Structures are given as C-alpha cells and as structure tokens.
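Here's a solo chain for you in structure tokens, the form predicted on its own.
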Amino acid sequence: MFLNCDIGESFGAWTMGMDEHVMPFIDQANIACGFHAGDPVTMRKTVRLAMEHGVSLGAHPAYPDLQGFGRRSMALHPEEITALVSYQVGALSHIAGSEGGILSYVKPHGALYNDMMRNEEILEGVLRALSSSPHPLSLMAMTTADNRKLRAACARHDIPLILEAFADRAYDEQGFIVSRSRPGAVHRSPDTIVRQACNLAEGLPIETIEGTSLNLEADTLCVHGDNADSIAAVRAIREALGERV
C-alpha cells in the first residue's frame, strides 16, 4: 500500500505544512499547482525535495480559488475544467522536467475533487485534460463503495486509475468522505488514524459515521503532514505498513 500526501502548499511568505518532515515517509507527492495554494518557487522546491527522497510526482490541480483554499465549488463548463486542469498540470510538468523528473499522475484538490466524484461531466472534463497530455498520466481518485462508473470513465479515456482512501477522514455508508462541516469528519486521534489505515491496507472493514461497516478497495492512502501530531501519525502508519517500496 502506497502513502500519498497533499504537499507544496506554501505561498509567498506564508508557510503551510511540514513538507521536509513528511516527505521521507510517503511514496507519492500531490503538489499544489498555484490555483488553491503553492507558487512557482514552491512548486520547484517541492519537486526537488520529492526527487531527493525518490517520491513520485503528482499534480494537485484545483478550482481558481486561492482565498478559499480550493474548497468552494465553482459553476464551470466542462471545457473550462479541462483547460484549468491542463494549465496547472502543464506548469508542474514543465517544472518537473526542468529538474530531470516526470509527472506520473494527477489528483484534483478540494471542491474540484469532490465535484468530480459526483458529477460525470466534471469527471469527463478532468479526464480529457489527462488524455491530451503529451505523456501518460494516471488519475488518482477517491474510492467509494462502488467504483464501476469511475473505472468505466477512465477506461473510455485509456487513463490508469489509482484508487485513494483516507486514513484520517470519516466515511459515510456510500463510501464518500464526510463533509468537514460535520462533527467527527476528521479523525484527530493518532490511534484511530493508524487503525483505519491498517484496516484499509489489509482490506478489512472500517466503521462509517453512521456506525455501520464499510469495505473499500484502495491502492494508496492519503495522509496529512501539517503539524507535529500528523507527522507522528504518518510515521506510525509507515511503520505499521512496512518500509517504502
């Protein structure tokens, strides 16, 4: 099981996250591309840091919502979705190439990610951006209780799919992560986070916010590294799951 982290989210003089501390424990870096967080200098710095640790490079594109950290939905046409994803992926891909690296996947951020999972037109807009890339890209997308439509959409565009689950987020009975606006949506206890990570990695059921059992298939687990407690949780998950491959 791989571990991935949303990273490179500092902007100008504002610092976000503890990238240097989390990078040694993860396999995949979802690098902000400037629309919700990050800037060109941060993007380059994060690419270099990931490559130093042998971590795969992924683009983390978002709605153009810097003030709202990309967590607010926007009413955009699917063609606009394709263009804004292509724009962000292209920028990071060029920076990666200038450092001798290559972008391997795309994981949309925040509201764009959630909207993509519930709106097929938005998903199609994202997939068109990936399929028009000059080099192959995979889509990292949220696993749910039923991934058939997601798999079919990726297959139509010949896009490899990476299914992602969250170690520190609560799930509902449909296999969707619970909105941050609801109490209990984010797990805070390191023990709870590690236990959920291990269950997901071993194919065991997790408990939903409604108190029922849920089985999810996953290729990678998202972890967060924005404070000392989260870094400790990431370290514990890495130790529980074994060394990086």
The other form holds:
Protein chains: 4
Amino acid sequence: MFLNCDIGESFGAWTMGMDEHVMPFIDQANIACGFHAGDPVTMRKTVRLAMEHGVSLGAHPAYPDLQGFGRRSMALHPEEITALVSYQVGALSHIAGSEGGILSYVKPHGALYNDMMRNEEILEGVLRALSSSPHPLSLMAMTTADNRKLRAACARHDIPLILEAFADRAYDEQGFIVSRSRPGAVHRSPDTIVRQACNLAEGLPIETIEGTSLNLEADTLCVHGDNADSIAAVRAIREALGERV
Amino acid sequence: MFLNCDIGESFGAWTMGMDEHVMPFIDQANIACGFHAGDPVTMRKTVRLAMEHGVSLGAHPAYPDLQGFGRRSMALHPEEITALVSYQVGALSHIAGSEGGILSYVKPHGALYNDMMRNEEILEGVLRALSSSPHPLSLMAMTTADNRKLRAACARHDIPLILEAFADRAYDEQGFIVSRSRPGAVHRSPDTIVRQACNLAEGLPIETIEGTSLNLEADTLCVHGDNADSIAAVRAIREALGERV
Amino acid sequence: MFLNCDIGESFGAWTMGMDEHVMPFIDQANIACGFHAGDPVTMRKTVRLAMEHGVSLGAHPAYPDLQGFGRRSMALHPEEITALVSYQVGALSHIAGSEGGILSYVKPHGALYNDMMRNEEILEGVLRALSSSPHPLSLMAMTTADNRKLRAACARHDIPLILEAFADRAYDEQGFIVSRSRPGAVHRSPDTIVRQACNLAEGLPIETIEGTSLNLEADTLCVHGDNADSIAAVRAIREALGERV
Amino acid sequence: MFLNCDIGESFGAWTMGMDEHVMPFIDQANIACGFHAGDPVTMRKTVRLAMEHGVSLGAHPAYPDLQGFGRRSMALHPEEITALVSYQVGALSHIAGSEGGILSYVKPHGALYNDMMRNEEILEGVLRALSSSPHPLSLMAMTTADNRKLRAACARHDIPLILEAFADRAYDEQGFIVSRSRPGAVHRSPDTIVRQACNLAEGLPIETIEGTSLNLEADTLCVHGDNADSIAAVRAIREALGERV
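Now show me the form predicted together with another copy of the chain, since the one above was the form predicted on its own.
Whole complex next, starting from this chain.
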C-alpha cells in the first residue's frame, strides 16, 4: 500500500501546503501542472524535492481555472480534455526529465477527477491522452465497490490502473465516498484513520457509514499535507503501515 | 537554406495566420506553445499539419502574456525564463510525441527573442532550458555580422545553433535589422525579397540600407504566413531557392 | 424594435468581428468585458466606436474562460457569479464613463447566458449584481413563449427587462430556439430572416420549425457582425424595420 | 498622518495577508483588483471588511501578471497603462459602490508603482486614467526629497496627490528608499520604526542610512499586514500616532 499526496500547489507569490513536511512520508507525489495551481518554477522545485525523497512523480492535471483551483466543473469536449491533459503532462514530464526524473503516472485533479469518475466520455478523453503518450503512464483513479468498468476502460487503452482509497473519508454501502455535506463524512479521530488505512492495506473490510462491512481494492491511500494535523495523520499512517520500501 | 515560419498562433475562438497555405512551402514550423498564442487543441492540430507536410517541429516559447501576444518585454529572472521555456517546450514536445513526431529546435518568440539577443543572462536562461532537456534540441537565433558570442554561448551548453536571417527586412552596416520605425526597413518588392533570399542562400553579400555590402551567415530564412501577400512572397522564395529536399 | 449585437470581441493581437461595419446599423452594443474576449484597450476603442454611432452601451459579461470564449459552462456558485458580473460590469461602466458614456444594460454571454435562462439560482446571481449596482441597469435576456418567471424575477429585483429574439434562428412550438445541431435551425435565406424580423417587430406570429404559428414578445433582435453575409443581413433587417430613431 | 496598507491580496484558494488583523489599525486600504492578486469574490469581501472598520477604499491596480504578483516590470505602452488602470479601478469602484462605498484614491502596485515613479510617460498613463474617471480620485505615490515634478504632473491633471513614506525602510541622503539588497535597508527594531513614523508625522527630519538628516513630506505611512510581526509594528505605530480620527 502506497501513500499519495497532492503537492506543488503553490502559485507565484502564494504558498499552499507543507510540501517539505509531508514529502518524507509519501510514495507518490501528484504534482500540479500550472492550470489550477503550480507554475514552472514551482514545478521544478517540487520535482527536485520529490526526487530527493525518492518519491514517484505523478502529474495532477486540471481544468484551466486558477481562480477556482480546478474545483469547478467545466463543460469541455473530450478532445479538449485529451489535449489539455497532454499539454500539462508534457510540461511536467519535460521538467522532470530535465532534472533526471521520470513521470510515471497521472491523477486528474479536482473537478476533472470527479467528472472522469462519473462520465465515460471524459474518462476516454483522459485515457486517450495517456495512451498516446510517447512514454508509458499509469492512471490513478478512485476505487469503488465495483471497479470493473474502470478496469475495462484502462485495459482497452493498455493503461495500468492505480486504485486509490481514502483513510480519512467515510464510505457508504455502495463503496462511494460520503459527501462532505453529510455528518460523519470526514474522519477526525487519528485512531479511526489509522484503522481504516490498515484494513485497506491488509485487504480487510472497512466499516461503512451505515455500519456494514465493505471490501475495497486499493493500491494507494490519498493523504494530505495542508497543515500540521494532516501531517500528523500521514506520519501515523506511515508508522502503522511500515517504512517505505 | 531552409525556410522557417511562426505558426499555430490561433487561440481558442480566434484565428490568426494562414497556416494551411504556408505550410507546403516551409521547412521548419515555429509552433506557439500557449503562453503568447496557441492552446492545447491548436497545438495538436498544428503538429499534425506540419507532420503531413514533412515540416520540422520547433517550439516557439514566449513570455506569459496572451494580452500582449508576447511582444512586451517582461523583467523575469533567468531562472524563471529557464523554467517557463522548459514548461512550454515540454508541453509541445509531448504533444508532438503523442502524434509520432519529434521536436527538434526552439526559437523564442517576440520580446523574449529580442531580449535574449541583447542580454546574455536571458540567453543563458534559455540555453539552460535546452541543455537540461532530456532529448536534444537546437536553438534558432538571429544572425548578425558577428555571431561569435552567440556561437560560444551555444557551444558552452553543447547546443547546435541555427542562424536565421530575414529576406524581407533591411539590414544596416553592423548587420542588425533596421527598426520598423525607419523608412525602408521592410522590403515590399517581391524582386528585392527574392534577391536577398537568393544572395543569403548562396553566401553572397546583401545590400545594406546604407548601400554597402554585407555578408551574413544564415541557415534559415524567416518567412510569414499572415496574409495572401506574405504567402505569395514565400512561394516566390521557395521557387527561387528550389524544392524542399 | 431595436437591434443588438455582440461586439468588441477582439483580444490583444487577435481580431474578431467587423465592428466598424455593423455599428452603423445597430441600436445596442453588447460589449465584451475581458473574461471571454475584449481587453482594456479594445473595450475603450469599442465604447468610442459605439458612442460615435449613438449606439447604447451594454455589458456582455462571461465566465472567466478566454480559451473557450465563454462558451463552456462552468459550475460556479451564485455568489461567484454575482461578483464576476459586478467586476466586469464595473470595468466597462468606468471605461464608458471615462469617455462620457453611460452603461445602460447587461446581457450575459455564451454559457452564462444559457445557464441563466435555465437555472434560477444563476439568474438570481446575475440579478443581484444588477440590483446592487450604484447606477441603474437593465437585463437583456431571451424571450420564450412564456416569460412570466423571468419577468417576476426581474421585478423582484426592480430590474427592467429587455427581451431579445432572433431573426435568423428557427423556433419550436414551445418558443425555444432550435438547437444548431438540428437541420433548419439557422435561417440562411435573407427573405426568411427579414420576414421573421418584421413579424417580430409588428407583433405578428412567426412560423415554427413544426410549421405552426408562434407569438413572441420581443424588444430587440440579436444580429451578428461576424462576416460580410451577416452584415448584409443586418442591413436588410435595418432597411425593413426603418431607420434608427 | 494616515496609515495605508496593501490588502485583499488573496486569490481564489490562496490566502495572503492577515487582513482582519491589520484592518482595525489602518486608515486607507489599497485593494488588489484582480490583475496581480484579488478576484471578484475577494474584492467584495475586502471592501466589506474595510467599510466595517471605516477604512478609506483605494484601488491597487497592477500589470497583468498573476504569476509574478505584479512585481515584474512589463514594457507597456502608456495607452495600455491608462486602459488597464481604468479597467481595474472601474471593477473595484463598482464593487465598492454595490456595497454602498466610494473609491477615493488609486495607488499603483509593485512594478507599475516603481515604473511610474521613474518614468514620466508611465506616470502620465496612470494620471490620464484618473483624470478621465467619472468620479474624483486621488493618486497615492512615493514621497522623495523633491516632489516638485510629481506635484506638477498631478496638478496638470487636477489630481490630488497623497504622498506616502515608509516607517520601516531606510532612506538615503537623496530621499530615496534604500534598496533591499543593501544591509540596513529594512528597519527591524520596533523602536526605530516607531521613531521614524513619529518624526514623519510631526514634520521632523529622519536619519538617513548615511547618518544625515532628511526632511520628507508625507501624508500617509505604508504599513504591512503580512504576518504577526508586521501587525505588531502597525499597532505600535498606531498607538504612538494616536487614535484614528
């Protein structure tokens, strides 16, 4: 079980995230590519930081919406999505290469991520960008109770799939993340977070918000580096799961 | 002697340039990368068009200034220049690769081009982006009467240099292009343009605005695809120089 | 019956629309405000052109999406919509005032216009921007077979409503514009366009795509200044409707 | 003697500055207008906060450079500067008006401020935006040992001038602020800062970096709300100068 984190989300004079503090504990860095956050200088700095810590490099492409931090859905044509994912992935991949690194996967950000999970045409748009890449790339996407459609789509494009789950979010019986607007949607207790992380890592069922048991496939857990509390949670998960290989 | 042209300068709903009409006559396409013109969809379309015509792919990176079309000088730190050139080159290079093409050179655009020609720190900023690229890239830059400094800078970074001259612009005795604000700066007569192109191609001296003779090294001529007149000039130059190899 | 036209849609080095050619024939200029098109210099130039021709000044605010020309729907919170409409309206209003003009109405652009017509919360977001304006502004919106809801919403905010219809678009029995994807959606024949314009102006029914009769309230007709054909259509409508008052 | 502060410099998801903490101590809020910082929602929120505290509203327009926070000089034509200042001032003025407030002055930001202080054409570009404004606006600019040229330029345009000085920056004998690159350029000691503030307020000479005495005209002191230290300095200056009127 790996730990992945959204990173490199500063922009120009604005700082966001405690990248230096979370980097030692994670395996995979989802690096912003300039459309929702990140700028060329920040991207290079972030690639260097990740490489110093032996963290895998991933692209975190988004809708072109700095003002909305890529969190506002935009009605783009799938061909536009393919092109803008290729653009952002290429920019980061080249900066990584110029530092001696290799970009290995892509995790769409924010509204693009959500839209991709519920709209097959948008998923196709993303996958076409990955399958046309001159070097191999995996897709990181959200696990649910039934990943067959997602697996099939990736298989059609010959794209390896990395399934991510959340240790700090409640799931419902159908295997979907509970909306933040609902009470109990976000786990606050470190014990609960660590327990859910360990169960996911060991292939054991987790408890849903309804109290039932749920089995979820997962290759990686999404963690957060926003503040001291989330860094503490990442550290606790890391210790519970054991050292990075 | 090659012909190069700035291309792919449309943006979203705005069209600029007669790319389809000029592409059959040129050897090298300087493709906009999204910072002064071009967007991901336009970039892919432009790469495809260039490849259909067997035209070499070049990146045309610029200052981040859509509103000013990259023509307004910006006081950027050389490290910012390195990072933004890497970003733009990477985005285009990846899109080219996803279409089966290879990006072979970089020609900075507008104010960045001019600033690079007169400021060594900015030239260094550009060259560092090229020398750190994971795949080889040449630099296209302006020829003058004395290219020794420019050659030396490129040699230090092990970057091949492509020298470009202009068939439709008057030169002064020092080998610099005459400012557009001065009468006679731009050749309007097709005969004059073709004669200057042929002389440059054959290594013969051209006539300066002062009436003296000037020898200029040149590997490529910059031509324009803005309108019917400029397309006619390109066609005339192409016919005079002979077919593309 | 007035004629309104989207105008000032150039951006930086890119030109769009034949503003000088269409301005003599219209009554109301919907001026782009920088978010989908238009830039500060273009906006001032457009205000001057409109004022020279005695054309009313309207703001044409949009989603923040230059790349998509404001045609791509964005999932914005109504408060974000209020703020961005106020911002754009204010920028144009001030530029108009600095030229001695007065901004009199607002017509949202593209996807924002469409979203406002089918989503009451977005309409509320727009109306709150207008009702909080320190100077009075009308809303220009699309007429349908039943404008009661729209009228009620405007009345609640004490905002005068200007209803616009299209002379060159087919309507269906419900009074909605036929989607461009359907054959016959756009009238090409000048005769049909002029007849629909005259009927709308005289309060006579127009023929729907199904062949039935439809009565539409309308204060203004949306015309286009994109190319020579559309300018010819505007001129024909103008001549049929009679001179501007 | 007033206190002014750059404020509203957050953008979208990025927070900058401790606006709530500094607002109670200042008289004039220089509010970012969206080109280097600030977005429509942030601008409205900032206007409300300033009005709650009875703080005067000023516009803080900048070059169009979010990535560089408006700190990178851009080679703009004076007409472009007039238009972009009008645009930004108008956007903020309208938002202020929609909250029942009135924009009273303009202080250009960052590189635009510096360029205006040393280039008369750029100053003219700014002043033309202010003098063409439909409502009266003052200019806030930097005091030096000799303000005659600046006063004359403002007088020609009938624009009231607000001279600002810095309590925490060292001045040289010529009355210019000492560059940050030089040791001793920034006062760290609260005592020194408060003493310089009081001397400026009482019309007494301050000590230059060379140890000589300097008389500076000043109507307002520029203070900072970036962090706890700068807030403490503002509070100390406020206490020393006496309560706001």
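We call the rigid core whatever largest set of C-alpha positions still superposes within 1.5 Å between the two forms. Positions refer to the first chain, counted from 1. Just so we're clear, the structure is a prediction, and the values are computed from it rather than from any experiment.
K.L.:
Answer yes if the Cα of residue 176 shifts by 2 angstroms or more between these two forms on a rigid-core superposition, and no otherwise.
P.N.:
Yes: residue 176 shifts by at least 2 Å between these two forms.
K.L.:
With both forms fit on the core, is the shift of the CA atom of residue 34 between these two forms 2 Å or larger?
P.N.:
No, residue 34 moves less than 2 Å.
K.L.:
For residue 185, state whether the C-alpha moves by 2 Å or more between these two forms after rigid core superposition.
P.N.:
Yes, because once the rigid core is superposed, the C-alpha of residue 185 moves 2 Å or more between these two forms.
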